[in-house]
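Just one chain is shown here, as C-alpha cells, and it is the form predicted on its own.
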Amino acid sequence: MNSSNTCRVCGNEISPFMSFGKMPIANGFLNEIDFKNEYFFEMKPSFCENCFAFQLIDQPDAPMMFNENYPFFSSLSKHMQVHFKNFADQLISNFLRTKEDSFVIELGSNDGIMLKHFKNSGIPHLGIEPSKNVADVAKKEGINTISEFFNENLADHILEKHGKANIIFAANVMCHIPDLNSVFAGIAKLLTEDGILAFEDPYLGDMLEKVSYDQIYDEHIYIFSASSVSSLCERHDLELIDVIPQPTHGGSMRYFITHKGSHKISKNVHQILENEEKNGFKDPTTYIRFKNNCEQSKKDLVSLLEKIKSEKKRVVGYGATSKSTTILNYSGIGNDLIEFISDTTPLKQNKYSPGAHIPVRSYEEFKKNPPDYALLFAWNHSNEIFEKEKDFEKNGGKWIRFVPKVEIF
C-alpha cells in the first residue's frame, strides 16, 4: 500500500475531505474462487492547499494494478485510434525538425496505439509500458518497448543508451504515478534543450462540473488542474507553455511543458489559470461541495435502479470499465439491481466485477438478449456507442446515465 498523509508532490500536510469507502483494484476482474481473497483499500481523496494537487491518500502498490494480466488495450476503441493518430501527427509536425535525427519516448505506451505512428514514420522511439501483456502486443508490431516503471533512475539508463529525447509524451498515464517528482526529474534530464513534454489526463474542472466521481479510482492517484501541473513544473525548473482541452475520457486537458525560458508561454495558460482561480479550484470549500454532489448522485442512481427493479424490468451494465468499479462499490450496487455487465474485452468476460461481483459477459450476450435498460458505464465513449447501438434503441431499449446527472434517455 502506497499511503501518505503528506502531499506526494510538495510534502505539505493533507487530510481527506471524504471517503468512497472500501474499494477493490478497479481493473481486478476475478473468478468466483478468488472472492474470499480479494484486496480492498479505503479510497480517500484529498486536496493540497499548497501546490493544489488533488490526490488519493492511499493507493495500492503499482504491480497490483499494472501487471501481466492488465485487461486494458487502447486499440480496441476506434475513436481512440483516431484521437492518438491526431496527437502523434501534431507532435511530429509541430515539434520535430527532422525525423531521422530525432528520438521520442512515450510513457505508458500500452499496446503501441500512438507510438506506432512514430515507428511508421521512421522516427527512433522508445515505449515504456509496465504491463507486460500489453507491452508484448506492441513489441510484436515492431515497436521498441521496455516493460518498466519510469522514474529518475530509469531515465539515467535511457540517457546512457539512447541520449536525450526531443519529445516525451504520455496519455492517461501521469495521473497514475505516485512519485511525480522522480518522474519529472527524469524528464528534465532526458529532454533536449528545446525538447517538449506533452501529456494529457482527465481534467479536474470537468470532473467537478460534471460530478464525474468515477474518474477517481485506484489508478488515478491524481486528477490534474493547470494550477497543479504548473506548480509541479516549478519544482523541476520546467514550465507549462500551453494547454489544450480534449473531449476524451469525459473531459481531459493536454499539457505542453518545456525547460524554463526555452519557449513562449501561450495565452491559453494565463487564461486557464485565471479561470481556475475564479472558479475556486484552490478553495477547500469547492471539494466539500463536490463531496455533497457525489452523495446526491449516488442516492439518485440507487433510487432509480430500485424503481426499475420494482417494475420487473431488466438492467444490464454497458462497459466493464475501471470507472464502473467506483460507481458500483461506492453506491453498494450488486447483481440484485444489475443482471450482468456487457464488455468486448476477452480478459474480462466470464469473470466478475471487482468488489460488486456482477457477472461480466460478452457483447454477443447483450445483442442476443437485450435488456430494457442499459446503464452506460462507458459514458465517455457515448458517441461511439450510440452509433453502434441504434438497433437497441429502435427496439425500445433505453439508456441510463449518471453524468452529468442521473437520468433515463
The other form holds:
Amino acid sequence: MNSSNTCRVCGNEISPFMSFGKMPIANGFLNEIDFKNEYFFEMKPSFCENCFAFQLIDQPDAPMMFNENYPFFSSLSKHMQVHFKNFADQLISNFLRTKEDSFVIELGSNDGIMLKHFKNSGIPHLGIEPSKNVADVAKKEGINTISEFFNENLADHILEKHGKANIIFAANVMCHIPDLNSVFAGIAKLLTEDGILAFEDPYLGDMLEKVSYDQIYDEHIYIFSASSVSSLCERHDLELIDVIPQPTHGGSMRYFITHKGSHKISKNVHQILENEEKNGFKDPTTYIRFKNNCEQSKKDLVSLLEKIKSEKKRVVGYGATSKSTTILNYSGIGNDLIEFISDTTPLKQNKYSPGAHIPVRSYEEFKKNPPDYALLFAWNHSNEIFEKEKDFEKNGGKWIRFVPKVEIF
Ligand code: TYD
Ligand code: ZN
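One more: the block was the form predicted on its own; return the form predicted in complex with thymidine-5'-diphosphate (TYD).
Now the complete complex, all chains and molecules, led by this one.
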C-alpha cells in the first residue's frame, strides 16, 4: 500500500475531503474462486492547497494493478486509434526536425497504439510499458519496448544506452504514477535542450463540472489541472508552454512542457491558469461541493435502478470500464440491479466485476438478448457506441447515463 498524509508532490500536509469507501482493484476482474482473497483499500481523495495536486491518500502498490494480467488494450477502440494517430502526427510535424536522427520515448506505451506511427515513419523510439502482457503485443509488432516502470533511475540507464530524447510523451499514464518527482527529474535529464514532453490525462475541470467521479479509481492517483502541472514543472526547472483540451476519456487535457525558457509560453496557458483560479480550483470549498454532488449522483442512480427493478425490467451494463468499479462499489450496486456487464475485451469476459461481482459477458450476449435498459459505463465512447447500437434503440432499448446527470434517454 502506498499511503501518504503528506502531498506526494510537495510534502505539504493533506487530509481527505471525502471517502468513497472500500474499493477493489478497478481492473481486477476475477473468478468466483478468488472472491475471498479480493484486495480492498479505502479510496479517499484529497486536495493539496500548496501545489494544487488532486490525489488519493491510499493507493495499492503498482504491481497489484499493472501486471501480466492487465486487461487494458488501447487498440480495442477504433476512435482511440484515430485519436492517437492524430497525436503522433502532431508531435512528428511540430517537434521533429529530422526523422532518422531523432529519438522519442513513450511512457506507458501499452500495445503500441501510438508508438507504431513513429516506428512506421522510421523514427528511433522506445516504449516503456510495465504490464508485460501488453508490452509483448507491442514487441511482436516490432515496436522497441521494455517492460519496466519509468523513474529517475531508469532514465539514467536510458540516457547511457540511447542518449537524450527529442520528444517524451504519455497518454493516460502520468496520472497513474505516485512518485511524479522521480519521473519529472528523469524527464528533465532525458530531454534535449529544446525537447518536448507532451502528455494527456483526464482533466480536473471536466470531472468537477460533470461530476464524473468515476475518473477516480486506484490507477488514477492524480486528476491533474493546469495549475497542478505547472507547479510540478517548476520544481524541476521545467515549464508548461501549452495546453490543448481533448474530448477523450470524458474530457482530458494535453500538456506541453519544455526546459524553462526554451520555448515561448502560449496564451492558452495564461488563460487556463486564470480560469482555474476563477473557477475555484484552488479553493477547498470547491471540493466539498464536489463531494455533495457525488452523493447526490449516487442516490439518483440507485433509486432509478431500484425503480426499474420494481417494474421487472432488465438492465445490462455497457462496457466493463475501470471507471464502473468506482460507480458500482461506491453506490453498492450489485447483481440484484444489473444482470450482467457486456464487454468486448476477451480477458474480462466470463469473469466478475471487481468488488460488486457482476458477471461480465461477451458483446454477443448483449446482441442475442438485448435488455430493456443499457447502463452506459463506457460513456467516454458514447459516439462510437451510439453509431454501433442503432438497432438496440430501434428495437425499443433505452440508455441510462450518470454523466453529466442521472437520466434515461
Ligand atoms: P475505457 O474507455 O478504457 O475506460 P476505463 O479507462 O474506465 O477502463 O474502457 C472501455 C471499455 O468498454 C473496454 O473494456 C471495452 C469496452 N467497450 C465495449 O464493450 N464496447 C464498445 O463499443 C466500446 C467502445 C468499449
Ligand atoms: Zn502539494
